[in-house]
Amino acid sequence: MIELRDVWFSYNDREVLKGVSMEVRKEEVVILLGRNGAGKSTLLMHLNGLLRPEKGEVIVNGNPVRYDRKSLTKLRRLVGFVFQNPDDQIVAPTVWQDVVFGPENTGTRDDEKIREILRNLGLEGYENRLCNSLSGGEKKRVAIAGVLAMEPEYVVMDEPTAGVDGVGMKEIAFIVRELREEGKGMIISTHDLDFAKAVGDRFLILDGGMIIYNDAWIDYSLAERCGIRTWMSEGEVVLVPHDSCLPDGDFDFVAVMGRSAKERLEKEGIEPDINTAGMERAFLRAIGGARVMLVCSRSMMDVVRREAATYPVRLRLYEREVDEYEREGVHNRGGSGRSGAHHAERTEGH
């Protein structure tokens, strides 16, 4: 496991990392997200000794990193680094010369293993190609091959899909999944949420020099607020637990999910537009640009939030305690309260 413990780092007087603590385990893909200038590359460069923290420490496989030449050489065999721009990493004229450069200099060259790496990366037959004649995506794969030829236990990738087309992104996603299956630990910075969700096991968001989010899922709304590139429609799903007040405002559709939520809407005198497969259909309507209120049994809240992370939609939670007057209306007045007026406003918009 790689650990950062309370790491601080500055460029001149500008603090970039402020007490960052995190970990990367083997057989795990950790995705690092954040705005431009958030310090993602700076954080990554601490993982294999390219930068040294001013305070705090980096620990790899239980051993604190030492910064003498011999220790750093050993560290960089354990932790491979793929730079954002492959031209910063490619050092030899031909593909073969570049990929064998690292292991040849460390006395670990294994031509059979290197040929297997080239084959797995779709570079078989490229051995004698000049690196400066390759496309951006091909150069990315050569850079990855050069790192893998060192047989690291962990792989760090800084924006691997930058400047790569859709086909190249799928190829890199396939490579990442294969490396995870081989047992490697990986941490990848990216601005592409679709790529991140395709490969990530855990998601970190770096903002203001600190990790502000660390979880196994991430939704599109949170990503967008943190400056991450998403292809999200203008639609929205407003999630309302069945025992909350209902929000004012205009909605294109009202969806319901769960028995208690259906009973709540019946008591309010509201006829839902979507009452079967409510969650999926609400998401699909929002993808199409609609604003949808989804009233949900409280027991299903976590399910909705988890599933929302797989759709390119904004999910907003509306939760407000029902006061005594409104609670009486819910149970006795059958829709003469605020929600009935809200629904009338909504249906007039159709």
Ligand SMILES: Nc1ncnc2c1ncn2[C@@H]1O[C@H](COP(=O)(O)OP(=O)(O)OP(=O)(O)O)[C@@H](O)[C@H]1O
Second form
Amino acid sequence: MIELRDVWFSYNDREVLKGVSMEVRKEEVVILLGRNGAGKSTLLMHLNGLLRPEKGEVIVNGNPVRYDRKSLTKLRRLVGFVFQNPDDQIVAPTVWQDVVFGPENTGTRDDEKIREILRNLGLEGYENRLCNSLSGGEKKRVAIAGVLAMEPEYVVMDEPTAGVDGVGMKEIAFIVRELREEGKGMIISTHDLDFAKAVGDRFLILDGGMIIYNDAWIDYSLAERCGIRTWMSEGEVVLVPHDSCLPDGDFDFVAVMGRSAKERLEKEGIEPDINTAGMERAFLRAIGGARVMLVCSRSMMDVVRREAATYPVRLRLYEREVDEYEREGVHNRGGSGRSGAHHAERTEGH
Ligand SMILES: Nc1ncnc2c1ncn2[C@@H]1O[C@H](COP(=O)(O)OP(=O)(O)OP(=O)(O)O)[C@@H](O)[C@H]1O
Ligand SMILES: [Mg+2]
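Counterpart to the form predicted on its own, namely the form predicted together with the ligand:
Now the complete complex, all chains and molecules, led by this one.
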């Protein structure tokens, strides 16, 4: 395991990390999210000793990192680092020379293994190509191959899919999954949520110099507020518990979830547009830009709220107590019976 414990770091007087604690385990892919300049690259560079914390500790496989030359050489064999810019990484003229460079130096060269790595990254047949004649995405993959050829236990990747097309992205995702199967621990910074979701086991958000989020799913509303690139649609789901008054206003669709909610709508004489798989279909409609009222049994509210956070969709809670008068079945909407009603309306997470 790699651990950061209360790590602080600044460039000159610009404080970038303000007490970062986190860990990366073997056989795990951790995704690091954060807006431009949040400090992702700065954080990652602490993991293999490229930067040294001003305060706090980095611990790798139980040993606090030491910063003498010999310890750093050992550390860097344990923790491979794929730089944001492949030009910072590529050292030799041709692809083959570049990828064998590291293992040649450490006396661990295994040509069969290197061929397999090149094949997995779609670089078969590129062995004799000049690195400076490669496209950006190809260079990126060569840089990754060079790191993997060293067979590190942990791999840090700083925006591995930046500038890489769909085919290249899938190849990188494939190799990340393979590396996890092999037992490697990985931490990857990215602005690419498709890629993140395809490979991530855990998602961290770095904001204001701290890890403010750490969970097995992406909270889209929070991500959006942190300036992370998401695509939140204009649509929304208005979530109404079955025992609340129903909101007025225009909705493109009414969806229902749970038995109590179905009974409630029946009693109101409302025929829902979405009757089965209400939650998922409500989200999908909202992603498509629609305004959806989702009436939900109260016991299922938490499921919906949690699930909604994992979709790029806004969820607004509408909750207004039905007073006794209405509960008895006399619907006097807009009448005096409603004036004292408790009213709660808010957008999730805002
Ligand atoms: N060598 C440096 N000297 C001074 N300031 C730096 C240096 N490197 C980075 N910074 C600043 O530190 C902050 C964090 O930079 P960092 O590169 O870690 O962000 P990032 O999250 O990786 O951003 P991006 O998404 O753009 O890659 C930025 O404000 C940046 O300008
Ligand atoms: Mg960066």
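Residue numbers count along the first chain shown, from 1. Bear in mind the structure is a predicted one, so any value in this text is a computation, not a measurement. Only the largest set of C-alpha atoms that superpose within 1.5 Å between the two forms is called the rigid core.
Participant: Residue 270: CA shift of at least 2 Å between these two forms after core fit?
Facilitator: Yes, because once the rigid core is superposed, the C-alpha of residue 270 moves 2 Å or more between these two forms.
Participant: Could you check, with the core superposed, whether the Cα atom of residue 303 shifts 2 Å or more between these two forms?
Facilitator: Yes.
Participant: Aligned on the rigid core, do the two forms place the Cα of residue 47 2 Å or more apart, comparing between these two forms?
Facilitator: No, its C-alpha moves less than 2 Å.
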